[in-house]
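Below sits a lone chain in structure tokens, taken as the form predicted on its own.
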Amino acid sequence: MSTKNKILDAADVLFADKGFNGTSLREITSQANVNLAAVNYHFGSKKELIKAVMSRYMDELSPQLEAALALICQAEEKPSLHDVFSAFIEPLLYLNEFKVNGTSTFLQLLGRGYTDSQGFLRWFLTTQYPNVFTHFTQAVKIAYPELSTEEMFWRLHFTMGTIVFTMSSSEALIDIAQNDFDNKLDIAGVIERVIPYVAAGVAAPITKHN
């Protein structure tokens, strides 16, 4: 293995695990066994290595998704929010294939990147990767025309805090279901779970706000 894919297997590992804010670059040399020196090279800064570990993600779930994303705004009848966001069930999974736990890692890193406060992290991602939020937030508006441009950022937020909350736990929620509902479970189950609870928030029906 490569010293730089070394330093982004740890890193991707730690930044889930504690956080872009909780992880020091010794931590991630200290894990990858190489010296700081190496980090410098091959990135340059912290910054720059948080971006490559989420492109290392996005350059495998972006092509995928917003193929899903853009059959639903093409379909002839119109989608349901079910539809749009079970759109993201397949490539999300992919990830598992990409790399060992890469669906539940990638969902919490997505998820770091709004609990960390890193707004550089979220722009790079939006304008690295347009097509994707383009095809989602068009597929959320055919879907359900009526809602707001302020509505739908609420209620994505609210869907992402719901999402990232299910697989840092996931692990927890798998043993459960299985202890207490002698249901087998792997991640795909939950997945599978947590969509229908996600598109209901977001398809629930407009209240005005004081």
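In place of the form predicted on its own, output the structure of the form predicted in complex with a further copy of the same chain.
Single chain only below; no partners, no other molecules.
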């Protein structure tokens, strides 16, 4: 494997586990069995490495999500909100196969990106991959046309928060759940449970605001 990919793989896991600020380049390079200077040689800086780790996922995910959402928008029957959110499941789970050792860390990284480093990652994603967002809001608008644009803005961000936060602490939660309910569970099981939740949240009746 190339040095570049060895760095990306190690950074991926460590960033997801300990955050961007919480992971040093020395941890990454020693985990990857490469020289410390290799990061700055291949990526320029730590910030660029973070972008590269995220881009590896987004470049794979973005077209798939857009395709799935486009399919829903063009369907004959009016889609339900459950349909819209379910469109995310397959592409997200597909990331896991495409990863070597089990589950992908993408959603955990997304959670890190929202809180770590004062939102520079949010800027990166919304400017580099804007189509995912616009297609998504379009799909929701078809499924729930009564919802005003502003109300939708908020509910979509609530949803984003639910998903990202849940996945970024999913390991700990799965551990607790398995202890308390001795119910075998994995990432797919968590997703199965969160979809009805967010669908119901977005579909909540509209309330007046003064």
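Keep in mind it's a predicted model, so treat the numbers as computed, not measured. Positions refer to the first chain, counted from 1. If you superpose the two forms and keep the largest set of C-alpha atoms that fall within 1.5 Å, you have the rigid core.
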Quick check on residue 186: with the core superposed, does its CA move 2 angstroms or more between these two forms? yes
Any chance the CA of residue 27 moves 2 angstroms or more between these two forms, core superposed? no
Did residue 79 shift 2 Å or more between these two forms, C-alpha, core superposed: yes
